[in-house]
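First, one chain by itself in structure tokens, the form predicted alone.
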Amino acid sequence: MSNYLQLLVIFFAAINPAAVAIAGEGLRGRTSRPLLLAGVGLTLAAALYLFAAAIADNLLDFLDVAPETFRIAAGIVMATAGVYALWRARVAVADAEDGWQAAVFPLAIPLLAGPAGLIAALSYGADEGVWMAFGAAIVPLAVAGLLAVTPLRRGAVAADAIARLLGALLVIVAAGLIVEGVRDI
């Protein structure tokens, strides 16, 4: 499997668009322009992912943390988010703000730009490069942004199942990161 395709799958698991769709139920009806809400939230989240991937090397140098050690920490954070999604089939989030503020909180932060996704951007930004990590993150971000403001209707059961499967996949990816980090040390 190519590195990009592998990263794309990892970011789908880390961002978990199905869990975002379930958690986004509180966003529906908060604004008369859901696509504008999704666009603003997606733009802000994409900027955060690009920033995280871009500063990865400098941040690790500043913190004096080896990339191998950071992989272990990233695996722990991603495993925690994966177990939560597996258990609850959603992303942890508080009530949504009214109006356009809902695009910032909770859509951009923490639904689209959550701990698992941002830590993945940092880790893979350091390992694979800024544009590879950002390019792999933008596709699941766009899918999640649109699903967050789209009514699920009969797709709620399917979204629940997919969210749990992506949570399980994230736990697997996290275990691989931890093992790779330990092996490289």
The other form holds:
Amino acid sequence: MSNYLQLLVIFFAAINPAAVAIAGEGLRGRTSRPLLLAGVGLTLAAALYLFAAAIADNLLDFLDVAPETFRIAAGIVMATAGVYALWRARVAVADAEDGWQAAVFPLAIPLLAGPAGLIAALSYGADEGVWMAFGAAIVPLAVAGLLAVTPLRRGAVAADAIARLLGALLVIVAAGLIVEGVRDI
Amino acid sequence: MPGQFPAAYATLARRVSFASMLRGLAGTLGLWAVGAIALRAIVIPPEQCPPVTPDEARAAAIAAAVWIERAQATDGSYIYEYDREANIEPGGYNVVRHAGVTMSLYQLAAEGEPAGLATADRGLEWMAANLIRHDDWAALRDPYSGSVKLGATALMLAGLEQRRFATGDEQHDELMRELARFMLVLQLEDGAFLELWDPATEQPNPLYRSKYATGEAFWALTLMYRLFPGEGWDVPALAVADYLALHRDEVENQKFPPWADQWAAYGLSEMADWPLSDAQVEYARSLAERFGLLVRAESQRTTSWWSELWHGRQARAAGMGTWVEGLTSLSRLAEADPRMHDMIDAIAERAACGAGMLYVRQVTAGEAAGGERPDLLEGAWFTEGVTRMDDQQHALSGLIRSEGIIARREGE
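Target state, the form predicted in complex with its partner chain; input state, the form predicted alone:
Shown next: the complete complex, the earlier chain at its head.
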């Protein structure tokens, strides 16, 4: 699998569109223009991912932490998010706000730009480069943004199962990242 | 008035909603900040790699050699430990460490710095006075316990080899062959070594292996091949290289393999142009990864109680020095073997980091001046108030061998 495809899978697990869809249930019906809401939320979240990937090198330098060591921290955060998704089949979030504010909170933060996704952007931004990391994150972000404002109807059961599967995948990815962080020079 | 109420209500509702959003956002970000602070404090504290120049690394190595010289008794033995808090020498002795300390001084000479040669020769005389001979071999015997350990002989041989590189003096060539032949008496069919020869039964003791001595013997054999290429020393060296690369961690129940064996790294580096098999390269890579991790973890440690709580106390120089020795050896291997070229920069970075930490933790003349025994303080490394002679040995070896790496990094 190419590096990009690997990253794509990792970001699908970290962002977990199915868990976002379930957690975003409260957003539906709060606005008459759900696509606009999704667009604003997605734009904000995408900007945060781009920012995280872009500052990764400088941030790690500032913190005096080697990328190898940071992988261990990223793995811990991602594993925690993965366990939560596996357990609850959703991402952790507070109640939705009315109107456009919902695009900022909770859609952009923390549904789309959650700790697992952002720390993955930092870690892979440092390792693989800004555009590679951002390019891999934007696809699951867009899917998650759309799903967050789309009524699930009969897809709820499937979303629940997929969310847990992606949670499990995230735990595996996180474990790999920790092992990599421990093993690398 | 009619018609104004819904508009005012809408404005109020928007304000309430906006404030509520801010509260939610602030709560979320606050929670993240707490998590980030905890992560920073526990998992990723700053990695501190003090800068060190090539000259400073060499000067620190020489200062360690001078400490060894000052710590040498008239019979050629060294002060084993010194407790600076109690101002006492707790006593005890270890013949393997005696051989190792002496070897490090010859190593310094082989790297172009003869400051410790006379001291090393006195240490060699002590060893020569404690040899046991049997059949066609010779071994270093512990004068206190009477034990005949592989590690002591292997490091004595490695010391003589370094002496030969440093001086070109051939007077000990036959002794080197005798010592090497003893090691072969302890070698098993799978390439591994037993640790002890039993003077009572005049046989190798089949019960014990040593996680240190196997690598020491391996390195000494590879150096024998460099010095005497036509005598077949490469055959047992290759056998032990395969044992180390393929079987040792499993056979000897290493819980977190690979065992961070700098002696194995020395030997593999010596074999760079033999060349190494793929399995041996894979093993060398895993060693580099392990030493790198150890240096990274050490660079996060401080002397604060918080750091000690989460990361343990700082490593003693005898430990940290071995990591730097291992990395410097693997750096030479990575330069020579294309299968390790991708690791050159990372290995060099960690080696320089380790050397920097050693440099700043060494007791300087100024710091020693206020102590009760400045002669046993200056140039040494202390852990919990105590220095042991092999602290100076391993730190010396690591520092002098990292000099070139630091110089190359400075030149880039």
